[in-house]
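The chain below stands alone and is given as structure tokens, in the form predicted alone.
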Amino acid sequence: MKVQRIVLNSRPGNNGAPVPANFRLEETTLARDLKDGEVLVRTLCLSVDPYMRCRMNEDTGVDYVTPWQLSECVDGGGVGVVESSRCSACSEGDVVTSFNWPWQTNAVMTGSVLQKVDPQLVDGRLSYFLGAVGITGLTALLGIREKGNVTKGANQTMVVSGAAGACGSIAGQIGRLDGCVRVVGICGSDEKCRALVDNLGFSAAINYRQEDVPSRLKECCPDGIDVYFDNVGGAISDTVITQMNSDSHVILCGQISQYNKDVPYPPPLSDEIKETLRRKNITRERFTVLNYMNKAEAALCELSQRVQSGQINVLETVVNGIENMGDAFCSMMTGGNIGKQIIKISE
């Protein structure tokens, strides 16, 4: 059968910013005859995520994700349906997901790497398995629970950077549900600010492209900042950290502002910020959700329940067609999405 796929055409140039031309659409042929343990899947939707920028380099800089290889099919989070199977764990018609789904319209995969999911958990909105009820939601929930030290009744203020992205938009809602009395989001447009406050229940939102972040933070966080969910790093994070209270906590989730630079992960801090962390006894530890997968099942169950009950609202930006993967990825890296960026491949 003929399938379309996306391969890595080139690595980003000297300025480090990815462009759609780094990806190439190809047509290839897929053999339908399966070996024992294999399944043929039809791809329903794929995810693009900030961490993938590291996979475009020859060295990702971290030990838990591998680099994409030139002229080879790209992969990431995906959801699809089993069309035929020679694997006892998968039957025709099963909805399945994987963290390493090839960017192809159809694919032959090893059944054992696929996770069967129940569409009822997301009221049939299967893309949610790539976001709010998937690895993104897990990162938000477990990041806050493991590193945030949020305590009901403690009058805490949380700040979320990259707050209108896939992870930040869930993290702010979890912070509010877990007991923060004030949740402030930082994002890059007035439209995103409105979505955070009107749709997701944030207390306030700051447009870092238009507003003076230090003065707006003081205004929105009159009692200082107790928990910071950091998705961006760089100057914004330095500004937040300088206004954090003693014995507060940074959840180091991502550093998207630094991903196009040739720096180690997490990127080094200035001496001034290091001294602020030390003087105020602020914890700042890297959070990697893959280290907490023993808690994933219960956490996904909670996320599903909260989404279905309306306690967590889900924002998505959906693009149609595998041919638009490169455009969608580059748009996501420059903040073109609100909520989770999803590429719909088939019905």
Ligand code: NDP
Second form
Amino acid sequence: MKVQRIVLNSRPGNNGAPVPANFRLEETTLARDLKDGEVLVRTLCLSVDPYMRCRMNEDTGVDYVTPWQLSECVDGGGVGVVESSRCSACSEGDVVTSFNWPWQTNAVMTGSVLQKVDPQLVDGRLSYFLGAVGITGLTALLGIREKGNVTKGANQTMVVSGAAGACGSIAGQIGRLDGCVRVVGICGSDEKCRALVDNLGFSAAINYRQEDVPSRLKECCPDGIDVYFDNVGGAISDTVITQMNSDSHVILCGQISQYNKDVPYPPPLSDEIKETLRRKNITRERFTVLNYMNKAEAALCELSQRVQSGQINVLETVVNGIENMGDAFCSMMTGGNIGKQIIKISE
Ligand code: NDP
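What's the form predicted together with the named molecule like, now that we've got the form predicted alone?
The next block holds the full complex; its first chain is the one shown before.
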């Protein structure tokens, strides 16, 4: 059968912004006959995520993800349906996901790397398995629970950067549900600010591209900041940390503002910010969701229930067609998405 796939065409360089031309669409032929343990899947949705930027380098700089190879099929989070199976764990019609789904319209995969999922958990909205009821939802929920020290009744203020993105949009809602009295988002457009306040229950939102972040933060957080869910790093995070209360907590989720730079992860802080952390006894521990997968099952149940009951609203930006993977990735990296960026490959 003829299939389309996306391969890595070129690398942006450790110090460069990715461009759509770093990816290339190809057509190839897939043998339909399966070996024992193999499954033929049809791809329904694919995810583009910030961590993929480091997979575009020759060396990812971290031990838990490998670099993509030039002219080879790119992979990442995906969800699809089993079309035929020679694996006892999967049957035709099953909905399955993987963190290493090839960017390909159909694929032959080893059945044992696929997780079977129940469409009822997301009311049939299968793309949620890549976002709110998948790895980004887990990142938000477990990041807050493991590193946030949010306590009901403690009158806490939470700030979220990258607040209108996949993780940030869920993190702010969990912060509110877990008991923060004030949740303030920082993001890159007025439209995103409106979505945070009108659709997701944030108390206030700051457009860092248009507004003066230090003065707006002071206005929006009159009692200071107790918990900071940091998705972006750089100047925005320095500003937030400067306004944090004593004994407060940074959830070091990501540092996207630094991903196109050749710096280690997490990127080094200035002496001034290090001194602020020390003087105010602010914790800032690195959080990696993959280290907490023993808590994933219970957390996914909670996320599913909260989404189904409407306590958590889910925002997505959906693009159609495998040929648009490169554009969608680059768009997400520069703020083109509200909520989770999804690419729909087939119905
Ligand atoms: P998002 O959906 O948040 O998309 C990325 C967003 O980052 C863009 O929409 C853009 O929004 C914002 N952004 C891009 N460049 C900048 C910049 N220079 N300054 C400020 N904001 C910027 O992606 P995810 O939710 O998937 O990921 C969010 C963060 O969480 C990333 O840092 C990612 O690496 C991290 N992560 C960490 C995990 C962990 O285990 N620790 C697991 C999963 C994700 P805007 O318009 O606001 O600029």
